[in-house]
Every structure is written in C-alpha cells, then in structure tokens.
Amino acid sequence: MTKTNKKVILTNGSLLIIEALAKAGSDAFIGYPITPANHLYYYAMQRFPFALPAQDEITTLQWMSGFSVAGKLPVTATSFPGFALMVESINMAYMMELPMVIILVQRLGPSTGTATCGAQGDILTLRGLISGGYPVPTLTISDFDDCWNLSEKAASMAIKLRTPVILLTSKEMVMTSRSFDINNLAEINSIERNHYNKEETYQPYKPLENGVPSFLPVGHSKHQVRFNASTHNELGLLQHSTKEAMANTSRLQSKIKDNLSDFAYYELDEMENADKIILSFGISSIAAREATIKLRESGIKVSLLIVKTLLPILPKYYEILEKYKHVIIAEENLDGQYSKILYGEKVPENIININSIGKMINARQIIEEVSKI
C-alpha cells in the first residue's frame, strides 16, 4: 500500500485481523459464534476460501486439527466458555505439531461472567494450558497496528514452528469501530510453506536444525505420513516413556523457547535517567501510552514497555526490568496475573501492580499511582 497519501476508513480490530490472516496464508476458518467473537465470525465467513460453522467448540478443533494435517492453516475466534471447551483438542494438536492460530477474545469471568465486559483475566488459564506446562505461544494485540502486524506474525509462528498459536485480544479492541488510516499498514504476503521434499524415507517427528521437523500434509502420494496425539517417537510410532519418546516430547518446549528470538515482539520506549518504567499488554496498553505521556510533560522520568510477545516470556523482559528500580504493571485483572507470571505468588515491594475488574484501566488511575512513589 503506498503511504503518500492518507485513506482513513472507519474499522475495527475484527476486520484487520481476518483481513491480515487471510493475506498471511490462513485458508480455513472454522467456529462456533460467541460474544465478543461474533465479528470476527462474521468477517471471517466472507473472507476465508473454506468456512465452516461448528455445532461446538470441542467440534470447532477438531475440524481444525483435520484441516491442518491435510495441509491447510486454519483459524478459530472464542471466547474463554468456548476456549474451555476446546482444552483437550488444544494439547492434542499440541502434541500432534499441528499449525493453527486461535484468536481468544477475553471477556469478564468466572464461568460465562459478563459477555459484553471485557477483561483481561485469561493470562494463568494460558500459562497452565497444556498438561505439563508446556509454552504455547501467545501474541497480544495493542493496537489497531497490532491487529494487522501480529496477525500475520501469529500465522508466521504457527507454521515456521509447527505449533497451535494463541493470539490474544479483548472486547474493546474487536468490536470498537474507529477512523483508522490503512495505508499505513504494510504490505502482507503470503507465507511460504516449505514440505519435505527429500527422497529418504519421512519420519514425521525427526527435527531440523531449529528442533521443528518437516511437515507433509496427509495423503501424499510417495510418503507415508502419520501424526500421533500421544506419546511418539520420531516416526510417530506410539511409545511409551522410552528414552527417545521422551526426547520428542521434551522436544516440544525447547523448539519454541529456543526459536522465541525469532518471534520477540514488544514496543519499548525508554527515558534516559528515569528509574521507573510501565509495563502493560493488550487494551491496557493504550492508558499506559497515555500515563507516560502526561507523566513525563510533568516532569515524572518514567519508560514504558508494551508486551506483545506475551508467552512464554522473553529473558529480555527481565534484562530491561531489572534496570529500574520501581516496576508499575497495568493489567485488567482482579490479581495481577501477568506480575505473577513474572514473579511469582510473592512480588517483590518495587513492583506495583494496577489493577481492575469490570472496567478498563484509565491512564489517570495510572498516573496516581507513579506520582506517589
């Protein structure tokens, strides 16, 4: 898109990311309509070459799951009653290796909560999703930019590292209609998908260089190709916990936690000489923005980092963290979820949380709380 002249258009979040996804290279969208995904249903049923609606969610994945073993990238959009529901078939596409993207919209819970409030509580549910806490990669959107940028990103991670990819984003963002200039979105091609094309036998579980292995959709005419959703060796054989079952499914975490600097997203905007910095992720994003601005024309020295990279966490994060001496996290929850990611159940005195449930946080909520320190 050229950039010379401006083409403000009145949008929304859901239309950018079904817009990016399907330029990336998603071809298959399947879901079961739930608030505040509703939108990005909707848009999704016109844009994808193949939509399917589910009679579930548990249905939803695993339609998924075949569609991508037959080689296609498919796309889901839920909400967290709908993302209970698709659990199981998660860890099993999981173990599986199977490329996917799921857009998780947060809402206000426990239980079906609120469906038109917004939240920003399902941070630990993401961090314990898989049975031995394996890391699934999780992306959250800030911004308008962010909807069409990390989209594509999202589907980039999926496929380069063969694993289902949580992209995370909230009521506000989805289903709030703003003016929005979209000649400043960059272009996006479509991924390119490199399957094994050698003439040695297939082993659909034998890693590359970077720990992913090579992928083959299901029906190919000279290779036999065989997933397996329990425990597997490297040809995809059913094992027990033999040593090399147990290699593979080690495997699993170390793929993605040693490719993450590939897929390392996050906006940082430091102030030299300030000993306090910001951080926040997802709608809060947008009053931290706004807290830093105001803080600083008041004279505050104060940095702010914007998570986008959400899981599993960047050492980067802490290498920047442990610059400052008072750490402020923002995020729409009732315990500071992500600050407990961090740190754990006891959160040292220099960070402060801000926090809330049934409303957005405001940037002014923010600035109370760094002006007392």
Second form
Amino acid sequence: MTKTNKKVILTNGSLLIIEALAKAGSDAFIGYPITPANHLYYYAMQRFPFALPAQDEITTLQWMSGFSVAGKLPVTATSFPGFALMVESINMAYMMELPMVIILVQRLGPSTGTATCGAQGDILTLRGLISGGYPVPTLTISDFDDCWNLSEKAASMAIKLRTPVILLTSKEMVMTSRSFDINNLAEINSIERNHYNKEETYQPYKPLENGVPSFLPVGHSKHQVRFNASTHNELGLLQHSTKEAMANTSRLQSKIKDNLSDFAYYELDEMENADKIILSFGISSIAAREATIKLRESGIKVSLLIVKTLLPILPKYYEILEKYKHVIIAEENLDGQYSKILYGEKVPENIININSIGKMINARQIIEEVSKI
Amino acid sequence: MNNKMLNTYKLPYCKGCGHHLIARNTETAFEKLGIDPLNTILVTDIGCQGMLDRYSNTHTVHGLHGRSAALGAGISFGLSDPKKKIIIFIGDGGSTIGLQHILEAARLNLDMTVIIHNNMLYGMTGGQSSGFTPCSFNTTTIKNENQIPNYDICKLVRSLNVNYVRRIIARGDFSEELKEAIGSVGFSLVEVVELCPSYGLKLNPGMKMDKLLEESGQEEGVWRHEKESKTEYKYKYNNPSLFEQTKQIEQEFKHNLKKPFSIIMAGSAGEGVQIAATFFANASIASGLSANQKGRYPVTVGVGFSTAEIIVSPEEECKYDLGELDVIIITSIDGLKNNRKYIKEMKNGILFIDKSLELPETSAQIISHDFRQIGAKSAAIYALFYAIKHTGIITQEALTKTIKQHRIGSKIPLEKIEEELSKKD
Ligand code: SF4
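The form predicted on its own done, now the form predicted together with the partner chain:
Every component of the complex follows; first up is the chain already shown.
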C-alpha cells in the first residue's frame, strides 16, 4: 500500500469544534446535558482547562459571564430549549461586553420539538436576540473544515470585539462521523489578549479607535474595574438615558458593524455568464454544493454563495446577489428565515426559497427548482 | 485609591432605610479586616441595594435581577484567587428569584460572601411580597391575609454544611459579625433582616422585628461548620489533544468499490448496531475508502430501534446523502419497523434480513439468514460480516483487524462468527 502524509481519523464535528476552541485559548466550558449538543459537552469535559456542569441554562450563562469578567474565555453548547433560557443573560453579557462563545446546535422546534432531528430554525431568533435590535455576531459552520476554522474565528472575534459570539450549527454537523484528514488542518494558536496597560485611570467602556473598549479583569490591583448590565457611561456607572450613555449603547452596534470586514467569512464560487446563484449556509451547504456541481455538469450555469458570517449581514452579500437575475436560497426551516432577513416578509419574485422541516434539504430538491427557472 | 470601601457619606437610599446600615457596617468590616477595596469584587443585584456600585471603591459588577449569586460564583471560579474577596449584595426579592443560585454556590462551597438585604418585600418596584415575606407581614400586594410562610434561607443553606451562616436584625453596629463572615473561608451567608421605611414600615406600623422573627419560627444566630474548608477548583492547561485519543487509521487493506456504497443497518437498542457501524466505517477507511456514518434512534437510547446509516466511497470526500441504497441489514423487528420505507423504495440493492422476520415488500434481492444465532448482542456484527463476505466491498480481514484493535474488540465473539461464516462455504 502507498504511504501518504495523510492522517485520517473517523471523527465528528463536535470533536473538531472543541479541540479548535481549546487550542484557541478557551479557558472554561460550562455545560449541561441537552441533545444534540451532548458530544460537545462530553469532549469539553476532557479537553478544556476547566469544565463544569451547571444546574441550568441561566446559571450557565451567568457563570460564563463571571469567568469572562475575571478575564477568562468561556464556552458553552446548547440547543434552542436551553438557548431560550439564556437570552436575558446573553443580553447582560452583550451589554457588559463580555467575550464568550455560545455554540448553538439547532434542532427541530418549536419548543422541545424533536431533540434528535436537525434544523436551521433559529435564525430569526438570533436576529432579534438583543432588545433594541443590536447584532450578535453569528458564524455558521458548513463542513468539518469550518468546525475547525470558524471555531477559532469565533473565539478571536469574541475577544477582539469584546462580545458574545454565536457559533451556529445543526444536529447533523456535530453528530455525524466522517473520515477526515487532520493533517490538512491549519495550526491554531492561543489567541493573545491585550489588556489595558496604561497608568491613567482605566475607563471600562471608553472605546479605542476601533470602537471596542480595552479590557481589564476584575480584581486588578491598580485599576478599579466595573461591569454593568444596565445603561451606563464610559465609566460603567449607571445612567438613565443621558447623551453619554446613549452614545455608549449605540456603540454596541457600531463596534460590530464597523469591524465586520475583519470577520467576513463566506465562500463564493462564481461561474462566468451565470444568471442564477444559489445561496446557502450551515448544514444545507452540503446539498447546495452538490447541486451546483450536478447542475453545471448538466450544462446549467449557476454560481454558489455559502454564507459563514451569518449575522450581521455582510454588505458584500447584497453586492454579490444583486448581480444575478435569480437567487435561490436553501435553508432547512419552514419558509426561509434568512431569506426574510435579506429581503423582508414579501420576497421579491426573483428569489426562490427552498425549505424543508424535519428533513435535510437534498441536492435533488435544489436541482429540480433551479432546472425549472 | 481611597482605602475605604465607600467613596461618599451620602448613600442613595431613602431616609431610615436599613440598607444604610448594611453598607456602613460592611465598610467597617473591611477596615477591620484591612482589605484593600481593589482586592474585592462587589457583585450587586437589581433592587435598591444595587444602587451602591457608584459609591464603592471596590471592583463592581452589576447584573440581572436574582442572578448575582450565580454571576459571583462564575467570578469566584474565574479568579480562583483566595486573596480576592467576592461579596454579593442581594435583596430578598433577588434571593427569591435566584434561590437556586444561592444554594448552588453554597453546595459548591465557593469562596464568596452573600449578604442578603432582607426587608421582606420588593422595595424598588413598589413594595410587593417576596418569598421572604413572613405570614403576618403586610405588603402592597398582600395585606392582613398572608398565609404563606417565608423561606428560611439560613436553614436551607445550613443544610449544605457551609462554613458560616448568620442571621442578624439590622441595628447599630454589626460590623464584627460581617467581619467574621467576610473573613471566613469558603462560602458564607449573612441574612440581615431590616425594614424598608417607604413600604414595610408604613404598612406595618409599630411592628417589632424580634417578634416577627419569632412568629415565623426564625431567630438571630450564627451557624458555623466545625471544620472550615473550601473546595479547590483548578485549571488544567495541559490536557492532551482530543486527536491523541482518536485513533489514526492507516490504509493497509484493499477495497473493491468503483462508486459510493450506501448501507443501512438496523436492529434493536443494545444489540450493537452503532458499534458495528463504527467498526465498518473504520475498516472501510483502513481499506482506502472515505466514510460517513450517522445514527438514528429514539430519544431514549436504551429501548426501541437503533439504525445506522453508512456511506463508504472511493472518492476522497465522502458524500453525505444516502441516495440509492446498496444494502439494508435488518436484525430485529424494531429495525424492520423503523426502515420499512427504505426497504420498499430500494430497487437494486440487497436486503439481509433475520430469518425470524416476515419478508417485507421490496424489489431488492432478499437474503434471509439466522443472524441472531450467536446471540442478540452479536446479531448486528455477525450480519455485517455476512454482508461483507457476500458483497466483497472490503475484506473480512480489514473488519477483523479493526475489531481486534478496538478497546471493546475482545468482547466480540470473532471465532464463533468466523466459524459460522465458514460453514456457509
Ligand atoms: S424603597 Fe425601601 S428599600 Fe428602597 S431605598 Fe427606599 S426604603 Fe430602602
């Protein structure tokens, strides 16, 4: 047999995500059992420097916030029923500007729905997560390489933008095992954290040039550090709705949007003279990729956009999509959540939604729809 | 930095509010202990006590209603530094909302001090009853008719054997008591019973606190654990990579495939379907194929059906979608019921089915055999060997070696399986 420089293992997305996050310098995993995020919990208990079971989802997010306040990078993994309970605390962490990574493994809803069935049904929830409509950076995983690469990006984004980041995936991605060559994986190094190191009084919410305030953990021996979940000024002191406080609050959006180009992840495979483009993300990317290849084989010209920086929407996506006469959006939910975010409730006629609940979208579905155009 | 805990003489509370006393006595306790405010993290809850941040020279963290004990717990884990004092200021309202968080921090014996400002009602929101409102105490929501007893937080926390629990009525100087609590190791809690003049006093004129406590079966007091201790929580930054515990699969066998091959294996829970599928995927990879494997089972994994879907492929990147099936292996009635649709739709493949089962409707070739003869637990793996031998997609040797190398490989009756397989020849 020929020897290759491959290193093939049979693995799943959960293992890759946890290994990547640990390598990126995550300090703590707060877990609790919920299907289909259990593998992530299981691996993190072995791999993370600190891993603990919390009593429930509110506690999970509160403990994580405590770790983050203390200068650590915490991670958790959940699915909608748990995520729903975390929402108020995610708002808190967002307002306090706390780095953390929340892995959301989507499953079929509403409510407890079907725990062992995948879905992409939480996109609208994520879009409206923060009271006031502020964006929470959300990266979504389309294959095993993303499990590795985007996990590191999520950790890096959380630290650099001082914010909770959602790493969005689905049951099939984290529970399916595949042969995978780990020799091709990019090296991941522990992300450096640049804490405030000046003599002048530290102001916890005073933005640097990029709109992100520098960080110091509580317990610092020279500077007083404040974190505040209520409306506050640059000092972290509670205020009603003063000009200063409103400037601080609206900065929560601008710091993310203004720096988004540093975290613009997508895959664009354009075909010359194509007037159709398939847009997909997450687990449905698998079908979208396969459909694109087959459509091209049958002589149909079609381009492909796999979105990875899901929220907030990259302005670049509109630039790309506007070039095409037909946009086909494939997502595993009732009637196109990302499509609604992109185009509103009344979808223009040239937009074709391909959706599915309780079952992954398959390439055949996409091929059929595209062939009809 | 000012060495005092507070930066003002004028605190933001109503005149006569017990919160004044708690803040001042905490400050004095700090002085007595000689604690630098910058070695302290004050976590405040929502409610009137939560307005103290601005007036504190400590680090301050102001979070959500009821969650400060959990937030403080996270800080305690996160800092993991005995030199840093973590103080939680929370009201009786917040303690009602987050009761479980307090109990959890106590159960974990985290190094922190919870100071409950118990004025027996929600002050900031208008004097509503809380879980700490005693029977005879009037609030704006329940007057002269309250029959529901209050939580005895000291009793609840004491049941967790923490180092220090105390209940005091707020009057005069109780800095010595707070000093003891803050200075103690591990989890400590002080419930300070006080009055909110704006609601409590108005609605309960002439009320005596001692009497109120007595009537509700509570008392002032201190409860120490005989042996002070705290639980150590440590970071381990040198855990081995998960890749180290995942076996690298060397290619050492040959396969016989020109295109992707899709298999469903199905039987009952506990009969080794999933592990057989894993063996097959591993053996296929060792034969130079790529593989994709996923399981289907009910939420209660120990009963009912267990189905595995496996695709193996000579292409570098294995496809995800089963597409047309090449083989279905059914070893029990549970597996049959769960896969009738696939069996019916299968056109050109082979169905391997246990002899005990009625033959389902299908246009596939059917091979019926006694797969359960070696025992129910070996049905799936035996059927797999049987199917591999019949189809020749990979070698029997590849599968045998994979099993032998696996940690539970010794539990598989390989000899018996081989014996049965050779009988067929
Ligand atoms: S409302 Fe009551 S608890 Fe709040 S500050 Fe005034 S007296 Fe104190």
